[in-house]
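Just one chain is shown here, as structure tokens, and it is the form predicted on its own.
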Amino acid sequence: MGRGAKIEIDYLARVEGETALTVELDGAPLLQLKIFEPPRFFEGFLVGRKYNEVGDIVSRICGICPISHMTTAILAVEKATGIQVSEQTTVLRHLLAVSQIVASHLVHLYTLAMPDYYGYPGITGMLERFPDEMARFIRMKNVMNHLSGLIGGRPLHPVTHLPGGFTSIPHPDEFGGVLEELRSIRADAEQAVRDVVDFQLPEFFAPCENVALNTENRYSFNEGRIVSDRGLDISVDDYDAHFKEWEVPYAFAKQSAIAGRNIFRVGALARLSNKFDELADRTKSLAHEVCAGLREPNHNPFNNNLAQSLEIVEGIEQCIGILESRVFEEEEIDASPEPGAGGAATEAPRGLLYHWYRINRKGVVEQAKIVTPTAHNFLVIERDLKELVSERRDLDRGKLRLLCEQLVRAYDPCFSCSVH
């Protein structure tokens, strides 16, 4: 492709929402990642309804993480109108929110990284050349499904997950017809792993501040507080005094920072840079065994790929113990809502995730506010691929371009997400 001065990607396959990119190579290295997914106003048109309708509603920001929306919405709908919840429901939404994030993983790691890295355009001419591989992901693909839908209704946008609860609970053989399933794939886990590690990840130091929740003693998802490899340890409640956020005038996705801080990266790989000594013994004892060169704290974001396969690992082995030493049982939902404020934050797939709202005395929102893992990332990326295009621009331009793909899809960023 030659040497020219200028790289543009009108349209980046391969990703969830549309994006273009634009590198100018002439002295310091201009960059643009263009997000011109339509803004879709989600925070807008949330007020003016029900307590009780934002969880259904929100889900329908993302159909690969709807989960992660309704959960964090239905969570912080919690907080501001101080609905409580039993302690099976707090485990049931960490079975749900887990079987999202393997399920959200398996289709990134192989059907949108996996191509860059065997030169195929997508995962169709792949499927006579990679079979095993193929099977593999769509078992575990299913099952993830299979558990998902157990407790949603439903895989996609589920129906039984509302405040205070869940309106019907799977009958124990249900469980455990879905237990024997998750256990079928603890190979196909631990194999995803040496898969990934084939990809012969490129080389690359992109030191940044790593956030995540965390939770003492367990490897979290859906609570705990805001921390990072840096020193930061706050509660959720006080997001809003730690990070901003940003218009600018070539995307319709705000970016974000830390407040007096400075750019900061979520997802797995700053989950593992936080919590690694909280994995599984499996997991970790696999990470040791064929991934040796993942530091903790690790700042190669070509690795959020590793980092998303191992936790593919520790969300299976989570589910497996959970199912193996609980029984669930069926449970009213009490929810008497009370006018106030809150705000609640996960972790999606792809990173943290924060919902606020305000909710007055007739359980009718009045504000909502959302910030998605892409937003969060959106600058981190941009200067990541100023980074490694400074770096490598006497590289063959066809060469240097798909650099910077594989770098933005290591992200697996939801542009759709991003622009709510």
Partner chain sequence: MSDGKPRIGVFKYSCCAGCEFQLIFFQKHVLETLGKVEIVFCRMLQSGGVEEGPFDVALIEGTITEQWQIEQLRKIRSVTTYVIPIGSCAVCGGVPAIKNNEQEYTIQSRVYEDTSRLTSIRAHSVDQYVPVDGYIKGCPMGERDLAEFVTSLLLGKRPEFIQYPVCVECKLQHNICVLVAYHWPCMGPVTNAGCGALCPSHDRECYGCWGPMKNAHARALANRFAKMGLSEEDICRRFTEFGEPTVEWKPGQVRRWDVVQK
Given for the second form:
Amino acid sequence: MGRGAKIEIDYLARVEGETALTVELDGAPLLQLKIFEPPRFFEGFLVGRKYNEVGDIVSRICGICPISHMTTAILAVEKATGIQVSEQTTVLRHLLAVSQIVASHLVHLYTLAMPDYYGYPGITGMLERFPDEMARFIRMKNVMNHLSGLIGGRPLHPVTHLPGGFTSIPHPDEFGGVLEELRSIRADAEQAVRDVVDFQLPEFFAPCENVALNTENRYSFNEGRIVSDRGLDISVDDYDAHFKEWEVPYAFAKQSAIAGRNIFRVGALARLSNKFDELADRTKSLAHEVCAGLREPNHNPFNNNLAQSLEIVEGIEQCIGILESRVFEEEEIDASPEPGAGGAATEAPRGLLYHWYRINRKGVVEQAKIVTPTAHNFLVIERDLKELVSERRDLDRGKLRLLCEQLVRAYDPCFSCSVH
Amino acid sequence: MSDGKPRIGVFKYSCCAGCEFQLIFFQKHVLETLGKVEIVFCRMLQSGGVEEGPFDVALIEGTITEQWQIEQLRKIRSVTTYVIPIGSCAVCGGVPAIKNNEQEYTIQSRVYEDTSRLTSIRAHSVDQYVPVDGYIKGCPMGERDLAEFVTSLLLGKRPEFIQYPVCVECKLQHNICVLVAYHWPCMGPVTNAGCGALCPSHDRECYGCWGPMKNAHARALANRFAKMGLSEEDICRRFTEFGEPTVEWKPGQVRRWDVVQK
Amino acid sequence: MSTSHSISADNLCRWVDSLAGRFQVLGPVAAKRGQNVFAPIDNSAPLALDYCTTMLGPRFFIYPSVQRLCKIDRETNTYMAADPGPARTQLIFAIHPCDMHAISVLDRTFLGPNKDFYYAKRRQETYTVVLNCSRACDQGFCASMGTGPFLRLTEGFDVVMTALDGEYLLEAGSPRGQELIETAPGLQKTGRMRLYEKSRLEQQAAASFTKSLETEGLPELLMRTFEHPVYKEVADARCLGCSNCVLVCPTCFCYKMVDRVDFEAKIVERSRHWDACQDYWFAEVHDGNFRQPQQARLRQFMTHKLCTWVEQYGCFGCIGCGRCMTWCPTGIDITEMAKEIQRAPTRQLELG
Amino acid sequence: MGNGNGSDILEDNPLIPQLARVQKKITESADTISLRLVRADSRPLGYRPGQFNMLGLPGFKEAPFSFSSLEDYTGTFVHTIRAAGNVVSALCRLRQGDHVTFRGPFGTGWPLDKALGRNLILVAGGIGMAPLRPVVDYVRENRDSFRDVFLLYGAKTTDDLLYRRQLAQWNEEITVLLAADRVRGELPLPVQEGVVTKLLPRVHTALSETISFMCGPQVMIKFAAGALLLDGQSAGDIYVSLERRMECGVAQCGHCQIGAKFVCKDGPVFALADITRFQDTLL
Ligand SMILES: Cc1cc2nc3c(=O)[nH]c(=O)nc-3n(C[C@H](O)[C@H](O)[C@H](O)COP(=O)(O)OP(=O)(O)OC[C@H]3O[C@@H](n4cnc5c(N)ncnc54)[C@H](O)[C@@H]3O)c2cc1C
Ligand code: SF4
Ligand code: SF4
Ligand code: SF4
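Alt. form predicted in complex with its partner chain, vs. the form predicted on its own above:
What follows is the entire complex, opening with the chain shown before.
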């Protein structure tokens, strides 16, 4: 490969949002992830809005993880205003979160990542070659959409979810229907893991700190302390004291790091690395069978795909477990907000998501802060790319280019989110 | 339309990409939809593609918030038979246009320290810049209108998009009117239908995500909200969540709210 | 009308329980936050017999908001007709007199010279049991319209009930209604005294109305005053054009056809949906929109109900249930508008 | 037709259409065609001039179209159609042998009996000529039953005048006066430049002994009727055919109502006196 060479991908397709990539192979590798998705200023215009509008508005940050933004914002608003919710609400939020995480992983694996590994530009051409895989994907996707839609009113930008709880609770028969459907896709989910194993993910060692939310005894998504496999263990309330965010000149997304600690990664792989023991038995044995290597904290970012597929199985198991064991009843939302400030973090499909608000006497937002998983991963993606390029710089240019794209996609980044 | 499948380009501006997802992954007829049309350009869906057209149909998603977007939009218009904004962002400004309530710089400086490299402009709908051939409304765009659009393409007819207020759908669903019965500030009467009166069906008032209905009498509804005890700021907020730049809801935006500076 | 019977409240419940075995019984039940709705019931327990009015009259059981008409195969040009329903013979229990009158008004549209197949079938498959009102509801003015508080019809319904000191008086309006009554447990023949008490109660009930409308000469007056400024004033100030009024009105019959095509462009499903004359595009044709201004649409609603309906069908289109004014988000009240026209029929729009 | 199940629902159901085949398609002008249709079982419809059918194509819904031919009891009928909206454009794309659906005949038709033994003025604008052609045909077949008969017919341009080959022939039995906003193209008959109402001064006959039928754009009707009223014709002797939106054709859907009248059932032909007492007629 000649000197002075450069890899430039002026538009990264099949990721959410608008991004270009420049990798200088010359001398010291320079790398820039140019996130040129135009900024949308959510943190700017949320100021002046009412506490109970925030969830509906921030849902529009992302079309693929609207529930994560909505839930995180509502949790933060509740924290700030002292609104209490019932235990049932927490369970419903968990179901909602899981349904969306599974759906999001499915879309990522089958339509964004899979084409890479089989050499297709996108899903459309693959419909004929992979009819079983595509049918499986649609089957699972429809069930998860059904569950999100049942609880949220619609799967995209739910309408029932407000500070204080849910405006309406589906009829038990409707839950029963989804439960049946969930049971019917168990086998599909396990097959999804095998589909991803078939991808033959590249070997690549890029160690860093794996950060995720954690609770005892549960593979949770909406609550817990922020922990890492290298001993970080802080309360979400202390997020601001530890996490720093700054602007970079070549991107509209901000970068983020934990003060005084190593570079870190969030997402499915990071969750699995921290919470492997809390997986349901079914998921765990499957993980042991197909990919023993995931037991220990894993440092191959390409394996994020595998971690996602295991979360699909895990998510479906969790939903089945919950729906089998409880009934949901109608309840009235009773929310009277007090002034205050507060933040909340959840696990979005792509990793740790943080929202923080200060709300005044009139229930109006005075200040807002949102840090997305892709902002959390910004640094580590760049670092991994650099290492990948210097490790494989002798590769044919086209292959290297594809490998770079695969790596970025493995993180399943959401650039629209990052430039919210 | 050239013989064979209609050639479709999907373009995204400032938005959450939810409408693209709705098109590809969320509605019930994923494979049917993809099977009936040829998607020649859609970055979310595939690498490559023919960005410069020509297209039988260009689906435009997102609000226009940058100068370069206007220029690209004009190019698309010139090579496309039917330009259809999809989703509230493209149709009426949607959520991204909430920022129009304040000075651009005020908004910018709340988010970035270095505002010098920002080039954002006021957020506007697609039809403010180019003529369009219909709207698929909704946030995310509605399945019914999407299906109507696809089947109309197949039949070769002008799609009949829903053009009545949410109240009509609400009644067809036999919902009890939440505005009258419970005094919740429902935007249904001035909001274009298509969602199936989703919110009132789920025991909450409509917040207007389908955007303004043509000829909506916003002032009368705002007056009613005022009688119900909503403050001017609260009323204004209801009319600015989806449709800040539109004519229809202007009369409801009685007054800018007192922005709390810190 | 044949002999009347009375029945105790307990036995009435038992009767309903037994009817629920034979029919799909539909009755007034409590909904969230103090509202009532007509809904299917399996037994008498959920019945809320003291209900005031429901937002939607029981019209939608006979004239559904969405009625499938047929399926059409575009390739073979075959028509597969849709079953108008109902799946099971239905019985609407405790219809208020005004709503029963409303159904008889609708009959004139759908059972007239061009008899509507779908409506006729559903109407035939629906038993109607009326419950006379012993007190006025807030917004009702049925007494003025001659449709309440006690039923004035002599046919077109099956049974009429009147609550009399803890008992119910049952009278049949049709042979099949008579049969229905005879299935009730613990029936007692009633004497002339009971009927006398009934008419006294009716007078009492009629006297309890606070809302009224002077209908004498009203159609003629409205016909002369199409240009009255009240239409424009009310439309400009308050009318949202949301169509709530006409959608809750139990006599409104307008509909639109909707063709839904499948993704193969092969099967078309044709149905009709309730439509609303308040809709902006309701009267649009190639040549223009005949009722584009909101005031024209508001006037169409009011004058149709209180004026031109009489010429069309020989009765008012309004049965005085008060729904349109109750469920109008801004409370537009056709009786107030009518009063304003009656008060000052020659008033002109003040310019400037 | 209708060999699906539930046949009782298909019989005698005014909302379920019947099938007709396109026997012939005639191009009348740049945007207008005529379709000669034949009913599947060739039974005659028994329609009268001025009545209409709801023509439709599944998926495109239906729209009302006047008969533009005189009933000949062979089960065939002609509609002249100008491409405008959805149904119409689809109808215009039909080819010989294709099928359309129809429901009808609906409406009352022109009161030809009232015109017997009197003078008759026909005023047509644009596509409004279609429902008047069977009147012309009827008059020509029964010429002795009428006195002076005038056809005043206007269109945008000379080329937009319909039934161009027949106009001169008609002129042999009745007086045909033509107008066009822009005179362009050749026609055996003289065409006056301007709107159709400009032709009225050329009608010399006793208006008190005259019946007028008119069909065309609302503005045309408004001015033509206004002029005739001014000249002393009574509002009861002026008949207009109106256009309204119709979904059903059988006085159910409510769309076509003008005051107490259903255009589909009580019309589409009305005596002026009968409708001007209502609002929203635009007349
Ligand atoms: C009794 C009667 C007889 C008639 N006889 C004839 C006849 O003989 N020949 C004839 O050609 N016509 C006739 N018409 C008129 C014809 O019925 C109408 O033109 C027809 O209803 C149009 O139907 P459509 O479904 O194609 O139009 P639609 O698509 O339903 O639209 C109706 C009209 O609204 C306009 N419109 C609405 N939305 C749009 C949009 N988004 N873009 C553009 N335009 C829009 C169109 O101009 C269109 O004409 C008659 C009408 C009546 C009432
Ligand atoms: S609840 Fe809202 S949308 Fe429904 S009828 Fe009432 S005002 Fe209209
Ligand atoms: S009811 Fe209103 S806010 Fe809710 S989905 Fe429909 S349009 Fe959107
Ligand atoms: S017009 Fe109003 S009061 Fe009269 S019947 Fe209809 S809804 Fe009831």
